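The chain below stands alone and is given as structure tokens, in the form predicted on its own.
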Amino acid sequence: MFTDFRTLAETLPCGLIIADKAMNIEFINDFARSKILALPQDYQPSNLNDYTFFTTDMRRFDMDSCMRSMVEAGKRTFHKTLLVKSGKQEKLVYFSVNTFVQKGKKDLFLFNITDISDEMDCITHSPGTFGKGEYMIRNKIIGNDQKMQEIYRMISLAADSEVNVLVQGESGTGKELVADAIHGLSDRKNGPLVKVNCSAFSETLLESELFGHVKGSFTGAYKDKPGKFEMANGGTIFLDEIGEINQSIQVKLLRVIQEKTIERVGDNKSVKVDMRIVAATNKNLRELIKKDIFREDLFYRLNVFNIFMPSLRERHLDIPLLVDYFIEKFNTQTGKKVKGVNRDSLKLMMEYPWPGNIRELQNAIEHAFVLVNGNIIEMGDLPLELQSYSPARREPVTQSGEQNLSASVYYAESFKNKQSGRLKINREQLMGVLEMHDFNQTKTAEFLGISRVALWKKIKKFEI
């Protein structure tokens, strides 16, 4: 019977995998495994764990939580629209999952698998896009904070137009990631994307690094070489630390902007360049104007499109999110299987001010992964000058049973405890709790401690 069954399976245009309760796979056909999941004919994958998948507003879905939660429910059936990717393409599926039969005491499940890209033409063939917008954004920037909702807006409306881009924000705020989603939402994406941090050389070396130079121009200069600009051709530049230029190269940078030609050092022959200007710095260039350091016509040349990103102290309730996304990035480069932070740790995180912004908090859970024993990071794995912050009112430690916390539970657990007494949530943090629950309304609302028809009213005002 079985045997008839894997003859049937391998014939069908569609995926079939049987799975157990722990997603170990005990059947996988010749279509799911080369088509779905772009395996070679001969591997056998063992868990589907081990693959992502993306819900359609583009968060990543948790399989095994959700069969837990399909099985503790008492539904024998499933059904979800879900991205996944497949070597250098990205499908949308559509997934039909039954429980299959019981052997012994172990939960077995039918997934049902049926790409639908072509239909709902919305297969891509770049890879790490699924169309062009949002996704892109947010797989190269993390947050849901109401405040980077609006860079993500902006950053759409930067990369359909040509004009010059200034990105303006703390150190490690992820200036250089909106350079990045712009030249890879604009239709410059398939030039080149060359980047130069203007503080990281002496002025002679800044100036033949941008306009290049020709043999015997200085010292050292033994052949002709491009700089910066004119490999950007095509492409876009982008320049970090913008406000480290001294007047000199301001002069010349403003001729690039005005006339789209450079000169390199040593040569008096103009030459064409055509790339897009994003540029970024930490400094208030306002400031820099008045104490006559950056030239006020080259600011407004720059500035035509303004981004501020904001700094991590001023959209705390994304620092969850981060700490789960770097989590897993640094999972993946050790090998560890890390799954969150305790409690008592995860309050210290949202409490302290991080003047270092995210590049702080990225470099505090990479060093939490060097002295992490287990599958939990404590307070002793964290940086000192972290764990000795003592900021004015800290919440009370839970009880022993309530350590441990996945940062995205936080994150919208946090909603909860207002001043008013009152749940203030937007749209993308409901759904996040409606998904974290299988879009159970009544498990949500007590989550929430809302009523379901509060919760109701919050469905339909945002439309979900």
Ligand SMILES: Nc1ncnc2c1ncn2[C@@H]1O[C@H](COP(=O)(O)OP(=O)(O)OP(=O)(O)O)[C@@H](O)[C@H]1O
Contents of the next structure:
Amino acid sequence: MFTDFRTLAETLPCGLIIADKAMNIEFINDFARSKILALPQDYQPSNLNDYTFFTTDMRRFDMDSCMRSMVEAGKRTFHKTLLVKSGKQEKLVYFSVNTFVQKGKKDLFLFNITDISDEMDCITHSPGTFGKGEYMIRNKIIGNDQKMQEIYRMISLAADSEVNVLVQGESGTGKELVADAIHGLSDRKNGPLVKVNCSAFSETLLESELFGHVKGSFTGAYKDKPGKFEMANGGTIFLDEIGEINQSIQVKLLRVIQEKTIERVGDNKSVKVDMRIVAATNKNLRELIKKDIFREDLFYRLNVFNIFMPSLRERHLDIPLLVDYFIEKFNTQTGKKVKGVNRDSLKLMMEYPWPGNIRELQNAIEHAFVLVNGNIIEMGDLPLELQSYSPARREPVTQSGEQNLSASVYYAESFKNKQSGRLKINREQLMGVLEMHDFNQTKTAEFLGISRVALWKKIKKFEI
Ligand SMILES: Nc1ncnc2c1ncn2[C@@H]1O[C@H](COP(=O)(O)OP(=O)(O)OP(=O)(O)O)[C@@H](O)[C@H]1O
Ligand SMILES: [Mg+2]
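Switch over from the form predicted on its own to the form predicted together with the ligand, please.
Following is the full complex, with the preceding chain placed first.
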């Protein structure tokens, strides 16, 4: 019926790739090249490992080791739903692999890749899988830790409602990203998202920035100017560093929230505004209330829905994931081909307390990109502040004899049940520790203080 395989392959509405064990591409049909990998027409890709696929929980999918374990386990097929960057877009694909042997040739893999992005809506409704909103959030806000899962859930809930949201957390934890996600997922997404950094203005300027002014209302007010509240009409206003605003603006803000109207500085005409407020702060507002610096009534008006961002220290196991994410980001930006960080650097990154949180981690990787020689980031490429960090010196000494334990040991100890001494670790945490040790089971078992057999049982139980 078909003259040959090629004719059939070019007819099918799915990607077909044949590759050898080293993932060298021996055949690729046009659909895979143009629709899945988004390559230019005449471009012939040589190795499948040059393309990054992600699992649906945004981990980089390690094609090489997956295919190797498939062969080692004597399996001939493998199926998984994956994400792939296709040009500027991201596609959800159903990835199915079969091994076969061609006469006189080595083992070959046949990849069948079906684009299922348009079926996202169906997926949204099937329990147990991720929803569209969550998919969008996870694409921008990286993290697998239980605390982040909760944040994704809170963002979806906030987006579905109209209430004011207060995002709290240390500097660099992603508060602004949360505001972006809430707006982007809400019904107001086609309206404006207006951002005001409340700490960047003097008292008078902030007032005119927020509420606008009429000509001549103060020196320098040469013409009428609408404020940010008016500009945010129909959308969302993000009030960053809300803990910095003074008492008189706090009173005015309270009025805006209660009456949904504003008056420009120098004008007594009320203008109706319709916007949702997302406020953020790295200050402890309750402390400011106690000190009479922040109004309690305003706090309750803003804090209708509260999202508290965890520090990076509290979600250590997300570090390998974030490192990969930023490497990918800077590879795209700089055209470099950095593959990863070496073990010592990752270990140091896992131990370092990251006072500047994710922003500081991002800056560290960006710094390393300038210095990196080759495709693996090494200790010497990291900022000096990190290199000179010595956990043993900084770790609080609780009992004599413990002062030489590194943070990683404390970290491994944290998975032990205090009474029974048994290992208590969930799937995400185990994945993080495995990643940290390049999936070397001996080193992972050593790190966790368990036997290789015990580790193997866990890996099997979690179906890693
Ligand atoms: N979970 C995350 N995944 C990916 N990037 C992140 C994440 N969290 C933060 N970032 C990045 O880190 C930087 C700091 O994030 P953001 O500006 O949202 O922090 P912030 O909490 O508002 O900090 P500050 O209080 O200092 O304003 C940004 O470049 C942001 O893109
Ligand atoms: Mg911010």
